[in-house]
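Read the single chain below, which is given as structure tokens and is the form predicted alone.
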Amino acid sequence: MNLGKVYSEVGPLLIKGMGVAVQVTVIALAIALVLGMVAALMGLSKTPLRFITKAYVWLIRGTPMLVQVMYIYFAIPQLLQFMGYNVRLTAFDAALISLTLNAGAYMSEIFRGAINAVEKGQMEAARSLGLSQGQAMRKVILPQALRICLPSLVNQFIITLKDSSIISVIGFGEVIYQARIYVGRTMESFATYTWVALFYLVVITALTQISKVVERKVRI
């Protein structure tokens, strides 16, 4: 129950775990930004590609993150092995793929909503100036849409960072995994998970404040 004593032992482990969680979150979100934008543009197109986006978003939003992680880490390699491909995923690989696919689906909806929020006359004005639809989207619509959705993207970073705690179930060395190892060795459940909660509370509060600052600057 000695919080100070437990922190001196578990603190470095939690800091290490938080660093790992932030690292995989940043990489996943960098890829998810591209994935989300591509999916959003496919979803807004008049081609059959929009059905791929709808199926992707439906699948991700309709299944728990835990199921997605377990499926990618355990089920996909087994399926590939059955097909004759000897593929093994590390915990980091599965964590990165899971977070990327999950965040990408939600980002596609964020981008789609932001693009739809741009006044429709902007596209018509850009086309009247001689820009093609692709040029108008890239040079006129998307910059305005990114400005609109920036606070939501920062919020998605917070959500994805919290979701990274779920990936401890596959042995990924983030905060919860480090805490479970320590508790298994010392049985100091109360003090350890109190520090875990405080770690997340501090980090998420800081990111929330950053989100508010970004939102205020965007509104100016």
Contents of the next structure:
Amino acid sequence: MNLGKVYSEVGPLLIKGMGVAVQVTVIALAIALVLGMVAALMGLSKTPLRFITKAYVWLIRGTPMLVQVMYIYFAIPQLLQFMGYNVRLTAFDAALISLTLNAGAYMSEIFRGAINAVEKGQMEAARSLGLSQGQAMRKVILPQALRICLPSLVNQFIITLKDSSIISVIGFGEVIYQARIYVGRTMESFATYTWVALFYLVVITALTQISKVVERKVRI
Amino acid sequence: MTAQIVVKNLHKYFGKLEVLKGIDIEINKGEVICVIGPSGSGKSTFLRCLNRLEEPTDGEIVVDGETITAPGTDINKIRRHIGMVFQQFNLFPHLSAKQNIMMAPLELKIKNKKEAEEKALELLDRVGLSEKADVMPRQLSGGQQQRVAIARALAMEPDIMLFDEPTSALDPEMVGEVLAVMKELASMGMTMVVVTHEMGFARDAADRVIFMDEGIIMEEAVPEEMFTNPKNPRTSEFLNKVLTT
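If the one shown is the form predicted alone, what is the structure of the form predicted together with the partner chain?
Following is the full complex, with the preceding chain placed first.
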């Protein structure tokens, strides 16, 4: 129960774990932003491509993150092996893939909502000047949509960072994984998980503050 | 000489609702046409068909000799020559007044940055807003926003300007400044089609007034005749209502 003593032992492990969690989250979010935008534009198009987006979002939203992680780490490699391919994913790969796919689906919904929230007259005004659909999207709609969805995006960033803790189940060495090993050895549940919670609070508070500054900067 | 805009048997359905029931009209170069009529008469839909913001269900529209309703028409190219001004202004809120005007010529690579900026400043001067070049739309009054919107449309150097109730969303004291810009434009020989409730403007600036109701052109006449001696009973009924209030 001695917070100070526990910190001196577990602190470095948690810092290392948080570093790994932040690292995989940042990479996943960067890819998910692109994936989410592509999926959103496909979903809004009147082509059959929109069904791909619908299926993707349906699949991710309809299954728990935990199942998605298990599926990517254990199930798909087994399937591939059965088909004659020998694919071995590291825990990091699986973490990256599942976080990316998961965040991408939610971001595509965020982008779709934001694009739809831009007034209809904006597209009409741009088109009436002779801009194509794509030009109007790029120069007029997206700059406004991105401002609209910034708070939701930040929210998704936070959720993804927290979701990265789920990946401890496949032995990915992030914060919870480090904490569980330490608790298993020392039985210091209270102190250890108090430090884990504080770690997340500090990182997420910092992230929220940064986002507030960004929001203020891009306000129209 | 053939007319600049020829509309033949234009029909438009929204689902099962027939909003335009066969519009035929020819508009000559430099003509100012005011379209009046009760709300729901189809006048805005008619206007929006002229640059195909609404897709006509049936009929033909020819602009400068080109059938814009033909399949395979590059409507984006045609829209460059047809400016449009909206009731709600629709300025791009993330761009300053000047950037609003520069955006299309730059994006469509019609002008380089320097030319586009010169043109934008010239147009802002023309609509009396030189000092507002770097101001964002939300800091402008409704009348100022609409004047910037007119300048934005003019930046593409159109041959035709469409106005969709350009003063209907304005506070009364700002209507005059917008109409003044439109009158100046009319006097310079711009072909204009104006859907409006401003009967004063129609009387002063229009070459021809069109009265629409229930999806058809009920009557068309020069302003004096339309306002003093309407032929159609529906026209006089409508004019009585709008002119007495």
